[in-house]
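Just one chain follows, in the form predicted alone, and it is written as structure tokens.
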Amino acid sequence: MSSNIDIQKFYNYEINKNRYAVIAQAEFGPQILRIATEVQELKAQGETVYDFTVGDFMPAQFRIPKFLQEKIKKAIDDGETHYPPGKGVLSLRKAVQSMYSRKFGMDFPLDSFVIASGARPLLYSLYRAVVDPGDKVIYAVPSWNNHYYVHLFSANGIAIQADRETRFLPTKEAIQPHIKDATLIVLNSPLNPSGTVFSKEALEGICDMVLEENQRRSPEQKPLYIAYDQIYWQITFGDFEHYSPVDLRPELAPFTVLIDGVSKSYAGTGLRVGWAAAPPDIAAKMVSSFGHSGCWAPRAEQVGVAEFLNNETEVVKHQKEFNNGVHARLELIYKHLNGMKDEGFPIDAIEPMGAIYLSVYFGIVGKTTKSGRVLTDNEEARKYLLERTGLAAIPFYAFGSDKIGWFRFSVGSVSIKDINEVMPKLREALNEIEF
């Protein structure tokens, strides 16, 4: 019997550029996950790690609604295992439509409502549908990848550098002057990074400032479209309220698209559900492109999330387990943070306000251990609370920031346990700087 081909030895070439499209030439990968694949590195040799990194979830932390589970399980058993429509099932449409009636007092057409594999194809699937080359695309940093979907679309990236003062959120007044023949402003609240949402004044302001352009310009001209990415609108804690720019301006619906999912509110991670609500026109395209990509969410889920959606009982019940989960972590690690803070310690953070993090500030780049270690960078310090404490958190720089010191706390895959062995030993690490 002859033996196996060895495949491994026709790939001994010499790479180089011209292998590849000019636009995959200069591509990267998101800094997150290569951060993300270093903490999995070191668990993986047996290193303890507390993973405030990745903004996903560990089952034993926190799994789907049980609810949910079930159903998608009974959706295969009954032979829901072929292709869904383009669209998306009709029952999740109309589910997600009664949702958005409900929620937002908000009644879309159904035709408004498409379904794709999670929020990232609908990102791009809109990108696709309104961006050519070289049309400018607004967005504020710190925010999650807006960068590599301008570069995947030859856009022109104009990145707002916000700060604490503004809740890590763009203003009017900052986007005001980059507005001119702007085609898109991308926007998301809760945020990902910081844990912040919009108030009701500051969105309210950014809306009437695209309604003006919009009206400003001929039919001629393209719009200015607003997509507006709220996959964690129903994590909020508190006194602080998640809006969207088309139930404060219902005028604006022609030009927003609001992105969402299962993703994040219900702990769906790697179900691969999200949906869109469009205009009817941009909706169309949007399908378009998902004909292309075959970026369609399983039949088996969607038909699983619809049975989910429309169980208010359920939903509720969910929510609120759920939500006290993620905001006792966040609280626990606010507390512990401001009680160094109190000690004088160089430490800042921002009130949870919804999401799955917290933004966290250590005043120790450039400073200089007592052992001698100078923490030149954001980067020096991201690695000196790792190799001292087992803290894993994500930089700002990884969201586009040029902010010094202010980090991303994810608690998706830590327990209250892990959170109060790790605060001590973060004291500790922060006592053995000289400041």
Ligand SMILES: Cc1ncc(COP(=O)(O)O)c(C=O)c1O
Second form
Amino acid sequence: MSSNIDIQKFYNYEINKNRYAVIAQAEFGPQILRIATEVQELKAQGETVYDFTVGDFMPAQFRIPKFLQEKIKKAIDDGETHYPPGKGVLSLRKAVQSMYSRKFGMDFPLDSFVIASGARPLLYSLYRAVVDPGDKVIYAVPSWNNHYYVHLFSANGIAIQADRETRFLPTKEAIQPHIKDATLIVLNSPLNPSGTVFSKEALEGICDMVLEENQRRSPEQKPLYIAYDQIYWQITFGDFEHYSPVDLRPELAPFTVLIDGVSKSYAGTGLRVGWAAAPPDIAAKMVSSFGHSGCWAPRAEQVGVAEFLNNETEVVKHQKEFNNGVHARLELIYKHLNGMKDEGFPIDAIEPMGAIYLSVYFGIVGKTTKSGRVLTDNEEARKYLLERTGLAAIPFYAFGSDKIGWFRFSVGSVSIKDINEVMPKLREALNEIEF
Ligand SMILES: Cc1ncc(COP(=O)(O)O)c(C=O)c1O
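Could the form predicted in complex with this ligand be given as well, to go with the form predicted alone?
First the chain shown before, then all remaining chains and molecules of the complex.
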């Protein structure tokens, strides 16, 4: 028998950037994943790591609803394994339509709803549908992945640096100077990475400005669209409520695409089911692009999610338990940090409002430890905390922000015990810094 051909030896060529399309020549892999990979490697080496990095859920902490799991299994048993329709399985589109009607009081036509394999392909297809190379796309930072979408579509990205004072969300005033000739404003609330939400008034201000701008444009011109990423809308706490542009200003419906799915609210990041509510013509263009990228959600999972969403009792049961679990973790970190702040440590944190994140500030960048280690920048500060305490969090720079000392804490992978264990270690590590 002849021996196999070793293909690896044919790959031993020198890498030259001209092998790639111009867009692929730049680094466009998410920074967050780089840090998360480093953390996984440490864990694999047996190190104790308190992993507050990825916006994901470890099944030991958060599971998808049992009812949903059973319905997906049943759909496979029933042979729901062939291609789904391009727009998505009808029962799921109807289930989302009726959920939006119940929860938001908004009656969208069925043609508004399209299903894809998560929120990402919906954002991607929305860009495909409305953004030409060079078009102006406005977004605020810190935020999740906007700069990568802008890069992939050769758009002219306008990144607004948002501050703690505005909950790290963009204001009408900050957007206003850029709005003329812009094609798309991308908004996200509850916000990844800050865990903050738009107040009703703040969002209304932005909505009115977009309406005014679209009234100014002629029907021949491309309008100004809003991509409203509300993937965390079901995770809000206490008095903090979720608002969407279309429920506040229904006249915005022709210009607004709502992005949503099962990834976060139902701890189903690996299920890959998302949906958008879009003007029907834009929805149709998005579906045309799914036809080529093949980013449909798996058929059996669409069927299972439809059955779950139609069972209000199961949804409410899950949401209560899940939100309580997320909130308890966020509140506990917040309480520990406030305790340290009261002791005089340079710490700030924003009260948990929504999503699975907490914004935390450590005034340690530029400081020196008692053993002489200088924490020159955000990255050095991050490494110090990781090496000294095992605490892994993501600095805001990974979300495009220029803010120094701010970190995102994500709680989908940690237990209450983990939090109670790491916080005294954090206190010790801060105590070793000369303030
Ligand atoms: C704001 C936001 N939108 C979209 C996504 C991606 O969702 P999916 O996993 O459904 O593609 C994430 C994931 O972290 C997110 O934080």
